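The chain below stands alone and is given in structure tokens; this is the form predicted on its own.
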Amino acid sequence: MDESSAAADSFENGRYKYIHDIHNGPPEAIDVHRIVLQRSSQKKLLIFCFLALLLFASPPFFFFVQQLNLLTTLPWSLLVGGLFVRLLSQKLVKKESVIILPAFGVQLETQYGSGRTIRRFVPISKILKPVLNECVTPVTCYWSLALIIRGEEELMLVFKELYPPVKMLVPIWKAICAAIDVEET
């Protein structure tokens, strides 16, 4: 798609960027909602040296280099702890997308940090209203937008792995109720 015929809206709340993508085209618009979440590098680097940190302080780790040569010993924590930190980036989400297909339907995509993504398609036919959910828990409250799929007993979560706040939710809520002719209540 050239240029001219995208446009773009975006803003930030703290940890999460909304951005908003508009293709037009034919058949009709591809609406793209994204919710980035934003991390610093350094995040990775504290949690290596806190973890290098906790193994050379601990009482296990003296025993074992009395024992070893310190030359040996080095490199191999520098690698279990890096590959503990690497373990942890992979699973970490870095965004998660709703692509609105006014005539198809909303694709979900979870995208993680080691690059792998995950899609979910649900039909228009099947999707019979998008909800807004305030989830409350013991520790926190959020709010989550789902779907209600005819024929299934459990509403399908967009956002699985992320919380993003209700103001980055609700112009989602609104493009999905748009795509499927629903009224907005």
The other form holds:
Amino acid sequence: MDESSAAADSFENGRYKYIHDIHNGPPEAIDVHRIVLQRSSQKKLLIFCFLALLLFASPPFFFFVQQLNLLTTLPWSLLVGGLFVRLLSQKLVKKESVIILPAFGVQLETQYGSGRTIRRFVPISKILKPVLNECVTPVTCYWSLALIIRGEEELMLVFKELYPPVKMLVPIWKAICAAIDVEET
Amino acid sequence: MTHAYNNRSGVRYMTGGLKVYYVPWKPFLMQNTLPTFYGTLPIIRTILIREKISVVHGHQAFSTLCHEALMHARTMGYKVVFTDHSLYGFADVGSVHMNKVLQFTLADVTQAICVSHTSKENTVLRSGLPPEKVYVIPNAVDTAMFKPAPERLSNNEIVIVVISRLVYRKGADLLVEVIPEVCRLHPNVRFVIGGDGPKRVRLEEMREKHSLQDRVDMLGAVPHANVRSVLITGHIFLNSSLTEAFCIAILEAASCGLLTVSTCVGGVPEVLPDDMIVLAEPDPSDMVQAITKAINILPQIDPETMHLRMKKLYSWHDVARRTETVYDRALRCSSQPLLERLSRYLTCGAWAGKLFCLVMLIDCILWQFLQLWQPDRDIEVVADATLTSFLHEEMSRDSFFFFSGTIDDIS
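How about the form predicted in complex with the partner chain, since we already have the form predicted on its own?
Let us now look at the entire complex, which starts with that chain.
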């Protein structure tokens, strides 16, 4: 099996990077769209969480340190710090991808910083249409891509954790629409 | 932009491509959200940047969202227009506080609009705004919807229609005095009362006391779509408000060909020509006399002629054109530096002026922080939607929902 992949498109905006590959292997061309959280953004987030923890946890921590010996507290603090970083990397998303397999369906992947990947597959017959929604919260307003699933009331979000800009969502939306149209004809 | 109503929240597109943002802040009192001062700054900034707004237009002095939006818009340097729709007093505690809040908002507004000359006087006195900044644009009526009945009603039985919220402000107590007297004096008169409110109980009691069940019909709350069908059953429209900046109800009645009897308060005398309205003092005996006079002039009234006159006098297109002129003037005003704007707040009062300055300074500081956290260029601008597809397709607007929260509109 010889799969040749061509990088059809890729561009980046300060926070996110969009990569579009087409794998021309058998049986048919597979479309892969990836949205990667930039390293600088990941680092910024980590630094911010660390600072926040320092700010809120340090007063009670120092209160306890005065009563205990420093030697015994140091390995504990390292352990707690290590656990904290591991927890964060599990929550921090590294990249999310959308793989469109024509005539089969759409696979949505979420890859976290720790390497853990969550995959969801949606058969093509179950997708009614992808929609671009403007979401309004009490503090902000952003675009999101969702799939209308036949028979279900709730929309399925394509990108669960990331908030990519609409310029990156539009090509993915068009590709899914095209795949559904091909299936229907 | 407004707050969410029941389960209506998110973005909706109305006729003509009007985009409405229903922001999910819960209303807590009389359709008003809790005054959060700075809480609405992030969402207002996001909406103003993504839609490339040039002028922010706020309505109604009672709306907290309106005052906050105007304050944040001024901080961020946008031009601001405010429309006042009501008259307020000067005496009671609520009015004093409201007037202070209004003074704060209007101290720095670019232009203001009032719905009648009386309202302009009232606003200028309450807020200390220079009169040159205030424009008068009266409301209008949709004459296409409010047409008279196809056949003229017979004059054997005279029907007097009252449609209003049954509250103190709208003179429900006056009605309680007037109706039995009129029924006694004129045996061929019948009343139709549409609307609901706290004073409804008093009107029901009046009905019982004078046994007027067959002469007074109480319809309960009438949805706006059905108002015309109620109006065309009558000959005379009675308005007993105790205060009114501009009364659209009497415009609707006149457009349907009814003769109006109203209390001579606020901006009411400015609304209709003298031959279409009979004015009275807000006093029961004076109103009874006015109704008698109206019944006597009734044979000379032609509903169709009235309707055609109203069509020429009032139109929403005219209001839109005049409002656009106000927007153009606002856009041409020069931007002022922060210090000059702050000095205007100082003139509001001895301690109030300093408080207002402080509030604005904190707003400016918060805005700078917000710009560091999320720079302007990170907020994406919304592309202009192609509207031709909206007009021709039958699309369910509800597909734009995502989150399940007196109209503030932003143009």
